[in-house]
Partner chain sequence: MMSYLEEHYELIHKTPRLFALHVTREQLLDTLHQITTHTSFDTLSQLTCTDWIEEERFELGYMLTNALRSHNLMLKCSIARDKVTMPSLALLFAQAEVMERELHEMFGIGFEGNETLYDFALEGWCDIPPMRREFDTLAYVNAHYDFREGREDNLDVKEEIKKRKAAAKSAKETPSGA
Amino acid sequence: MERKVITIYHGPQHPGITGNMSVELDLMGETITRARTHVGYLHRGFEKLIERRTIIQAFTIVCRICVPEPDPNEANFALAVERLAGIEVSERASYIRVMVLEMARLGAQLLWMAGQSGSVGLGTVGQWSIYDRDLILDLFEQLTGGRVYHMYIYPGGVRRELPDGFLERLSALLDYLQKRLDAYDRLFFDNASFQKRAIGVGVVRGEEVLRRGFSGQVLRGCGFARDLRRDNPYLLYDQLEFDIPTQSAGDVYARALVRRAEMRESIRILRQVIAQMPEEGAIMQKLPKHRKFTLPKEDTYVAVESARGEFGYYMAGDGSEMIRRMQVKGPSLIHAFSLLEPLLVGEELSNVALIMNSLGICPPEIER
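Just the structure block for this chain alone, the form predicted alone, nothing else.
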């Protein structure tokens, strides 16, 4: 009997989709023969919205470009504006920025764990990790007034001083998370169900990753110890000690183990920040008034290491208070198209969410 190819849409309203996107799948039985990514469910146009606003007005938009981890957007925007405007940030403000970025990294990894565990039916892991992420969001709320969108890393420094006792509360949370990681090992990473589903699935070959520009856990899961925090240091990362975890298998499980190790490294970085942060220093430099804050006729590119890979901003000024050109470069574009589409071919339908979650795709970075 002739077997018929059927076409289905995985998303956008689907718990296994990492945001408002869809993957159109051609199936022969349960086997995927073709995959096409669609991200036309956002239509937000962040770059053009930013270009039509003043520097200060544009600041409130950038954190929406990736909701699970908005803070690298704020850092990129602030670093680009500061480089063009010649603004120097104090050491204390830089330490606070590193603290915020590593807290955001931990929160993003915990959210990833919830999605990845859910894709293999381990719901308890998701309940634990979302709860632990909420503990980080509690601290963000104390620090910034917001739980998800913080609008805290601002051109010239950070928006407000640390609340009394904040570093002590952060230290206590790190103690809790350090112990919690061992529990996650037993519940998730060493779980035979997850290992059977993840090992040997979604394999990326080592020779592909550099040629095609992949980054983050995809790169490090193939054995390449590449991380912008060490390779192209920004803020104060060159003054902190941390390792770049790698795995060599290049599959879903290797990428999971890299993320697991990166969580421990983030805790290590945060402990150094707490110990080394100066008690004195301005958290914000004096900036020109709103309509007199201009950028020269120059351009720049800055990039940070987000929880998902290299995340950069190209910014150009024209001598006015407006940003002439703004462009976002995130890992999601190449991971969702150049990588995800061929990676799904030959896989079973049940592995779609598992593979997609392992790549760290955030759709607003694409539909921007």
The other form holds:
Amino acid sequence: MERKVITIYHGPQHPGITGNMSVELDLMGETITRARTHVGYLHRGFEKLIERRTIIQAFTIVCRICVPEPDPNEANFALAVERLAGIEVSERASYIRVMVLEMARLGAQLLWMAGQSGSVGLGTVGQWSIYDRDLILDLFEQLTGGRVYHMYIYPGGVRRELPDGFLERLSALLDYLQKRLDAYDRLFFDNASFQKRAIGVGVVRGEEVLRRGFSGQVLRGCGFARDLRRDNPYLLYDQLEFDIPTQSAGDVYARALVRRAEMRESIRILRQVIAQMPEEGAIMQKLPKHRKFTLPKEDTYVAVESARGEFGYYMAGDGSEMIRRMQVKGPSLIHAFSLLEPLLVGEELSNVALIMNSLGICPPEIER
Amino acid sequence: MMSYLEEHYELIHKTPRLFALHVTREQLLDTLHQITTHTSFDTLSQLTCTDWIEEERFELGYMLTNALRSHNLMLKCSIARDKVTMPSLALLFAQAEVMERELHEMFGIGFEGNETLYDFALEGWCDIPPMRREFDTLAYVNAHYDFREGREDNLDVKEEIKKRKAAAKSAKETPSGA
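For the form predicted together with the partner chain instead of the form predicted alone, what are the coordinates?
Shown next: the complete complex, the earlier chain at its head.
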């Protein structure tokens, strides 16, 4: 019987694709013989728009660069502007920033769990984890006025003081989530259905992975304890205690286990923040007026560890109130092209969504 | 790691963990080879481009990081805007392929040796590469898109505020029921 190669497009309209992206697949039966990533379905030209805007105008755009995880963008933007403009941030504002980033990390991991469980048909997990993420979003709404896009971390500090009783409510939510993580172990991570689908699939291994620019759970899932919060610390992470979980198998399941442990570490960090945050102190430095807020003709690079890996901003000023160049470097560009394309070859069609989710690919961040 | 760099290059210390050095187009490959051989900066993590149109040059930034991810080194290379080709780094770093592909599309820079310089995020684009400073986003939008009906009154925010203020003033001056 003649064996025929057929080509199909997995996405952009597909429940198993992480956002607006498409993977062109050549199939021999169910087996993938070639994969090509296509992006551009969500190109909004943000980097171009930012070049024509003042700092506060650009600030309203950056959080939209990555929908599931906007806060690392705000942090990067603020850190880069502060470094170029020579602005120091108060200790209290730094603690609040760490709190926001860890809440965002927890929310992003819960959202990831919904996507990953959906890709193996465990729909209940997603219903639970989206509900739990919503509880985090409720707190974000109290703090910032926004649920998904917060526009809260601004150069100089943060934009609003904590509402009354906020830390108590956050503490109560952490108690609740801690118990829920045990339930997620039973429902999802220790579930034989998920284990059978995830173990031995999408394996990334070897020393070479460090040279190829991968980050996040891809590195930690194959044994490399790399995390910018400890390796190249920013804000107050060097004053907080937390572990960097690793696994050695390098497969989809290993990356899931890393995420599972990271959620517990985020709760641990948040508890320290609640205990250590100074009760008083400025949350925002005095800044130049809107049109006089200029950046010198210099450049810099800042990066934070997002829930999916290294998230960096290159920023250059030119002496004017506009940002001359801001270029985003998220983990997705390399993961979606240099990693996903070869990784899919030889895999079954049914594993595409599973592997994509495990790599933490967020298309909006690729094309900006 | 740093002693080798300081001995052989004019290193710019931007922060305790971020360094930069300038290279020419001709020096780029050799410098990269030397640095990746003699230091632990062996990973390309980002490729940036800034358009300094008033100086008629692009500035490319090759961001290297070490295996511990603790330090970053940026190799900066200026090239004339009208002579926009660079040697590809795809043979040195697999991830350079897609980074170069993006810059090719957005700035029109050619990368000799990269066989994948086809469409990246823009399909069938035939205008000026859009990240070049001379590309006018507003003019492009006006030339290619129509404004949706019903949104005309919101086009000029300042005018709209003036109109609303005038309407409020007029409503205040006019007695109710008149």
